[in-house]
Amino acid sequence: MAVITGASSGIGAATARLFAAEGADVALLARRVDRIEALALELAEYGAKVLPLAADVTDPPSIAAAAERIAEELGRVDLLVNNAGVMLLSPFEADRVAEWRQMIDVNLTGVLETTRVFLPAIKEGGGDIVNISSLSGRVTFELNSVYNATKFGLGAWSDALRKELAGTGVRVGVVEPGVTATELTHHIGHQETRDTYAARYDGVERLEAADIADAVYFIVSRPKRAAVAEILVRPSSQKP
């Protein structure tokens, strides 16, 4: 059973896609309770069993109170996907420093605070743990340092959890994508920003969620003997 946070849209929704037409039961997590639960409906045609719940990962209640139905309602939890993230972009001296705290409270605060929540019953079943970075946990670009700084620190603490857990059953993988195609720079307030960001990729074909979702099927589903730790997607006409 897979519980997916940020499940909404995009890369979230994509995952759960995949792994509702591969068989498994999906726990949906998400603000928008409107989107998940007409994502719920549609995924009801595979046969899986799927919960759509409001949470929050910035809301440490809310992501337990979701633990507490999907433990009563769909059982163990097999793998977590946090890909619950945003990307607030902007130059540092523009000051938007709500933006700033922002991120870090979903892109890393979330996942660990998430994270911490549903360790002990995936531990139980030895399962899996995939986050979902960006290619900004690895390349800096400019407009970019403090969404930089959040991928950064989620690549770095998800190494030192697998290193953590190896030896428990549970493994810990990280996905790095590229440009895709989401809702992701539709949030991006600052427009001098957005619109370089625009041009940076003009004329790259991006990547769609769905390119991001089969890497964590591939992740998840090689033999347990093996840790795939790290998968790093571009578009191929990407350059940085």
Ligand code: NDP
Contents of the next structure:
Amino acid sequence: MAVITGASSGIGAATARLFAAEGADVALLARRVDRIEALALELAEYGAKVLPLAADVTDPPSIAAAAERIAEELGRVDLLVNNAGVMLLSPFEADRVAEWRQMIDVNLTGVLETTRVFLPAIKEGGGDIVNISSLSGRVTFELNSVYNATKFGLGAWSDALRKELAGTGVRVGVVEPGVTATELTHHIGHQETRDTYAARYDGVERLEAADIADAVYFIVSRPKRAAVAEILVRPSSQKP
Ligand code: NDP
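Alternative state: the form predicted in complex with the named molecule, after the form predicted alone:
Complete assembly follows, chain above in first position.
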């Protein structure tokens, strides 16, 4: 069974769709319960068990409560997709400190906390952890410095964890999407940055969330001897 954080929209929802269609039981974690409940109804057609669970990755007790329900109702965890993330871009000198903290709390600390909670259940059966980083985990951009810091940090932590877990049967992989059509940018509060971001990718045909779900599926469907550490996917017309 697969646990997917940030399953209420975009890449998380697309990943849940793909895994349910492939017959996996899926736990959908997010704060917007109406969205994950609607998605669970939609995925019922595939016949797998789908469990929507309210969880905020910045609130460890909510993650622990979700893990308990999963253990009771779905059993062993074969896959954790740490997908929940926010991208609240602005110039560093705009001093939007609350937004920096939110990005660090969700994109970095939230992944650590979620992994900490689920790792014992993943180790039981030698499962997979796939972390959704970003092109911003490999390439820096102006107006992007704190988001860059969270995603570079996520990539570094993932690779160190991969080494710590090598030989235990648990694989750790990272997917780094380029610009993908989701609601991620809708939450950018600094209007000038939002406009600059849109202009930067003017004319670029966005990836679809399903393209990233495919990369997650590729990683976990390799034979157990093969650990795909990293997949970077750009739109074919995106240069940087
Ligand atoms: P969306 O905004 O569509 O999805 C983000 C998801 O994160 C939502 O489901 C949201 O759920 C969840 N989330 C946010 N904060 C929290 C929280 N505190 N606790 C639990 N869940 C939370 O964007 P994407 O699908 O694009 O983003 C998914 C991942 O992909 C992110 O990590 C993002 O950084 C990464 N990415 C996206 C790219 C793009 O161009 N779209 C490019 C590179 C990387 P809810 O609000 O219901 O809690």
